[in-house]
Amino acid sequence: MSLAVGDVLDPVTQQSSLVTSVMYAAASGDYNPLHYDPEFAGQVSPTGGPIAHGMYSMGLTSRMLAAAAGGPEGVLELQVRFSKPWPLGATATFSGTVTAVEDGVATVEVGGELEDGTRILTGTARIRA
């Protein structure tokens, strides 16, 4: 695998559902109703209902590193923000575009974004080249 300036990976595309939620709380121990109760987060959420763990968005993100990179290993770095909540039963895209390549170690700019456009991520990744 090599990668150059200007590469995209490929995408990893999702659609956060109250089982992928229930899955990720269940993996991570996060079991804040937030992300899976209806009533709590119609009261507290920004979008008025449940939203997709923000962990679990930086998740996809490193599972299109890793298959650029030949594996979870090949992932260095990665550090990203949340901007706006995942609503749940909305579809997200996560990208990456290579904007460096040094000494065999690629940056790459990574984003998700909704189907209407809307940024849910940005960050940074350092990955194997």
The other form holds:
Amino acid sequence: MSLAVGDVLDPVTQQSSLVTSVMYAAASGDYNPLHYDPEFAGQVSPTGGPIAHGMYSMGLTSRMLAAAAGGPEGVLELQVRFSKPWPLGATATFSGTVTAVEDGVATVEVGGELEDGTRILTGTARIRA
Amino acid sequence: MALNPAKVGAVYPTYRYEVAREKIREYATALGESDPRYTAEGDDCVAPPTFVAAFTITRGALDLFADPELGAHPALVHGSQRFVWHGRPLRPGDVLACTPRIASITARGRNEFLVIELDCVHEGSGEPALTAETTIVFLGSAPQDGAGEAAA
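What would the structure be for the form predicted in complex with the partner chain, rather than the form predicted alone?
Let's see the whole complex now, leading with the same chain.
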């Protein structure tokens, strides 16, 4: 496997739901009810309803990166900004494009986008090329 | 109430985390991972990269938020996150020693940005495992008596 500038990684597409949110809450230990309690979220959420964990979107991004880098040992660094909320029920696609390769390490610009074009995540990764 | 800029640079007590095989499996399942090593029964079991969220983000912030001098409050969102992984992926039985530190407190508009740096090393050997940089946005508490930065 070898990555080159301009390569587009195989994207990851996922619909969020109460089930994905509860599973991620238990797995990560982040039990903020904003992510699964419609009544609580109705009072504080920017969307008026439950939203996915930012870390869930970062986790799916890292799943894409590990697949491209030959496993988790190939993922060296990942930095993301959670730019907009991801409402439960919406489908997001996480994508990445190689922008540089140096000394066997690829720089990848990553993003997460809802079907209506809303960008929920932007960031940069370094993975083994 | 605004965050206390005097807390920039404060280091909080080191805590331990022991990596467990079933916790790795649970985390990988939540992400829909298909790499068979994440659910392996043998020595080849490794953790997905962001498994580290299970002991850095929420756990790393607990002691800070409990510090009455910091002025943390519940109106917050996770703004951004950076992980740097040093060396090999984590494996069942790894024991990590993690030390949180407040890297910066800044204000932008009505919001405040708290950056927590967390260094985790393998207990015993001291070998670096990962660095996490978590930005928590505190909504609506920025001082409004002037413009710009509360601290750097």
